[in-house]
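Okay, so here's just one chain, in structure tokens, the form predicted alone.
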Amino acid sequence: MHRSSRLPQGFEPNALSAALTRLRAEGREVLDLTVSNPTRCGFRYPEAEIRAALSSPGVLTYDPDPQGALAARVAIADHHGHGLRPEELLLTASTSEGYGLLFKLLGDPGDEVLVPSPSYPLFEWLARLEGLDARPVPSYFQDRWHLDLGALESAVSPRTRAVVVVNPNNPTGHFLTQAEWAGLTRLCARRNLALLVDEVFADYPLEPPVDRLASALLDPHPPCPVFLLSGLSKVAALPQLKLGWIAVRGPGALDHLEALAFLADQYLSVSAPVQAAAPRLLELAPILRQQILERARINLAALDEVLKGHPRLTRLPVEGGWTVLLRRPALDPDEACALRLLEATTTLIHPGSFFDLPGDGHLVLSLITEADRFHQGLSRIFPLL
């Protein structure tokens, strides 16, 4: 049977993964410094609340709209305020399914996204399952992250249709500025590309400078057409509720939120239930929110407590986000490293290059990760860096 060359040619573990399911088969406890699933990491959840809103009596109730529920999109507009209509957005299953739609809107087969790294390695696959490219273009770290415009502008080709970005960065934790994002939208209005901005970390600043772009919705106006992708996985620490949101500004919103409209109404993928909790979750949203930045602020300062004894080893600004990045000598490869450490300390980290980070030397920790948990991998594993 033909398969699609859409698809990875095999599905073999990488070394790490694969030393892991050893270990835990083995039935060894490994302390996980990589998790990102909230609802694993001991947060204080309103359960009652939650039940309850999933179970009004709107859950019962089909009335598919393509857009989405007004409801929702009333609810999710208010959370993100800076004058944002529920007439603007769209609602899916996730952020994945919202790249999906948005690739099948934007490209045909052969077409290509750009895409700055650093950067969460989802978007390569997002991308090809869709028929297309994502080609990576380099950003630089000059005492903090940079957008490289001109690197950018440089790798334009004319299959490029659209420039994706992350604000704030994960793994970088890299906000925008406000001079990048008007040097991006120009560039992106000159060579006729939209613009991908996913801010599912918008809400967690932790170090953040005096110029970043806290979201691109603060630009009611932009010279581009503009998509915002966020949803409840990371807004209200609620992963398994799945509820995702495009946010479409800029020349031509109108045509591409009908045409968006037409591809969901497709797939009819975000069920009625969420959508018809999602104004009390919202509501909801900010106590775990907060609980979330205590945790990551504290993790931090940790680090930095315990990087004192250490002089060789560093950490990149965490500007926002749930990860810091950790620079060490490059005695060995990254994920080398990373799978030495998980060896012989029963302790995972991700690798830098996990995720395009230029050269070796970096490894990358989750800050949502338990404060004890956290404090007790780092007493692991500095030793051997």
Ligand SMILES: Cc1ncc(COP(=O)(O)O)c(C=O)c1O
Second form
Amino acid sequence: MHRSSRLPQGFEPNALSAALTRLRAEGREVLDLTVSNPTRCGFRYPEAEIRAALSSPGVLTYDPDPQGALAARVAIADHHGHGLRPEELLLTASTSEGYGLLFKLLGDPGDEVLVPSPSYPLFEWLARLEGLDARPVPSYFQDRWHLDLGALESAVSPRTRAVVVVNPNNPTGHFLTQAEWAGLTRLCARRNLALLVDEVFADYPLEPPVDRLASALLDPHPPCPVFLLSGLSKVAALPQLKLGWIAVRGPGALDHLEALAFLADQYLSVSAPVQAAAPRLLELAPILRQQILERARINLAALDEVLKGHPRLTRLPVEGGWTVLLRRPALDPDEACALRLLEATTTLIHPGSFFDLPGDGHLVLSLITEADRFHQGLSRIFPLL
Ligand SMILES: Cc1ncc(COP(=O)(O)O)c(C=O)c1O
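Write the structure block of the form predicted together with the ligand for the protein whose form predicted alone appears above.
All chains and molecules follow, beginning with the one already shown.
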């Protein structure tokens, strides 16, 4: 049987995943400092209210709208504010599905999208599965992270169709500045590119950057088409409910929405129950967001306290999001270091290389880990760094 060349050649786990599977099979308890699934982090969910939201009469009717139920879009528009209108929104089953729809909309096989590096490692595959190439363009760190507009401009080829940015970025926490936004939208307009802005973590600002762009929606009339992605996974800490969305602004927005609705109509993948529940779930979401922000602040403070006793180690500033980057002397490659820590201390951290951090010397920790586990994990791994 022929298999599409869009897929990987093999499905071998990397050394770290293989070691993790082996330890768990041996019954060893692993202290996971990479956990990004909020349902596993000891947060207090308003369970009765969530169950009630998922049991409304709307759950039993099917009246599909390819753009998504209007009441859900009204609630999402309200959540974002900045004058966003329900007709500028299209619902998806996840942010990842949103990327899939956008890559189908924007490119033909062999076309390219530019993605920031370091960043969320799924872009390469989300693009490849739609027949596109994701070309990484390095951002750089100097006191804070910066988008390299010059490098982006040079990376544009006749096949480039879009630029993807994550605001704030995962795992660097970098929020775009107003100046970066202006430069980026001008570049996209000049080179006839769409701009995809992933704002799944925008509700989680942490340390103060100067001139933060809190949301791309602050710009009501961008000079290029802007597609903003978000979803309940992070906004309401409910990844299991599978609801994401795309907001469209800029030239041709309503045309692009019509085309996206055509694409979504082929699947109609968003379930009626989650659409019916969305307005209530968004009302409940601040309860979770508050706990997550508090957890991230507590863990950052604990990390800073422990770092005082380890002058060889530092951390990068965290403008926003759920992760922190730890810097260490690169005595061994990051992946080897993560494997060494896992085997010696049964504590799991991610090597920077998983997110394309340049060179060695970066480890990635989740800030939503339960506070006592986070602290325990740090005291296990720091003596070995
Ligand atoms: C930057 C970014 N975008 C999108 C997603 C995926 O969100 P969803 O669960 O809505 O597909 C993640 C998940 O961690 C992410 O880090």
